[in-house]
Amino acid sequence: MLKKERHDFIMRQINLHNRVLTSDLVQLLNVSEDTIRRDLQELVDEGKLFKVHGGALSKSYHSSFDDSTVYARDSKIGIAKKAISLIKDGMVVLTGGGTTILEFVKQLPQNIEATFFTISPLVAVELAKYDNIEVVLIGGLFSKNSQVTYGGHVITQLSEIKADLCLMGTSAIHPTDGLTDTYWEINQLKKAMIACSKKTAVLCISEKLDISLRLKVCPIESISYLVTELDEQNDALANYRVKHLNIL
């Protein structure tokens, strides 16, 4: 495979995943650890991500103010407008991190009466912004690579919570495998979010779907929205539809 070839795909996957382990990509592209360290240096250097101890970031999972690195930032708007049609006065939601996240709270209408817990110091500065909205953010330990709170201190507050809806996004999603992700931390962390509440929608670009990772977040059964930029009737989403899913 060309250096060109490698980089593209490392982008793709930094992109779908806004996070890459060096380890993956030494498998995924069956070249040494060394072509793979050069290769995202280089990436660094053309300032297309940010390198981390292990692997490597989306520059768009570092900020919620430059909406110009956000990929498929129209396709997360369009999901993000969908979205806001689950929320409703007076509700208790739990909110997750990530680029779709922001993008929905950035759409929230200005009058919305809610309390919002978020694990994301990012989702909760866009949150504040709200005269009606009470902002908790869970604090704990403070993931680099995923930039949210995380750990046993993390999950002991979220079991006290009851939550009316859960939003987070996902790494990947399939029919069959339901959510998964690739780091361990975050793999509780979404299991506890589902765990205390009522309700959970996945918010993702169609480019995750019919993915599926290492680790097993849940069943497709046990989520109850999902929201894509598709319209609900497309055909990737067929697979989806016969789960019982709402689809938006």
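Next up, the form predicted in complex with the DNA in place of the form predicted alone?
Left out here are the partners and the other molecules; the chain alone remains.
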């Protein structure tokens, strides 16, 4: 087996299970531990995964770790401020959940006038602080992990909505693989959200770039705006400068 094939195999395992054990790979690929370690090291150097004692974890897994730290917060405020320029008075906006979206809501100008649909209770509570925003909370099963409503009932209701703009966070975005996610239900949810909105803006910190997870939400073409904390001209965004995708 060629090195490249091994690398691909490892990355598939990572995307599938979020983790690999060195010992498992030794067995599966039938090579020495050293080879696996070298492989993992090389993938780390390429920034494709995260190495720990005993194996490796997916990058996204790792980054979900320090979400609550202050450093990420500054980036998120930066993202939020950029995203605000997308909101015009009178708009109907649909939002997901997550810390980035929440930060966005907190940064909104006080006098903004709009209708917001959201699947996140926390976002709803935050939006309620604005006098001229009408808030509609989309109900359904409540996910303990993601802190948003999900399930068939939510999807049905989304299908009855037509929003001008959908704002969502993401755990992974990739130039060719597009938007991907790990959980089936969240995946379905995001698809439905995108489907019922004229345009979609993805808010994500740069750590989430160039990652692809196991379930596909939509191709990059379905997204209208990509908002990161990086400067518009940053090299990391080069691969995302495609037709129809506005970067800010």
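Note that the rigid core is defined as the largest set of C-alphas that superpose within 1.5 Å between two forms. Numbering follows the first chain given and starts at 1. Everything numeric in this text was worked out from a predicted model, so none of it was measured.
Novice: 2 Å or more on the CA of residue 185 between the two forms, with the rigid core superposed, yes or no?
Specialist: Where the cores coincide, residue 185 shows only a C-alpha shift between the two forms that is less than 2 Å.
Novice: After fitting the rigid core, is the C-alpha of residue 14 off by 2 Å or more between the two forms?
Specialist: Yes, its C-alpha moves 2 Å or more.
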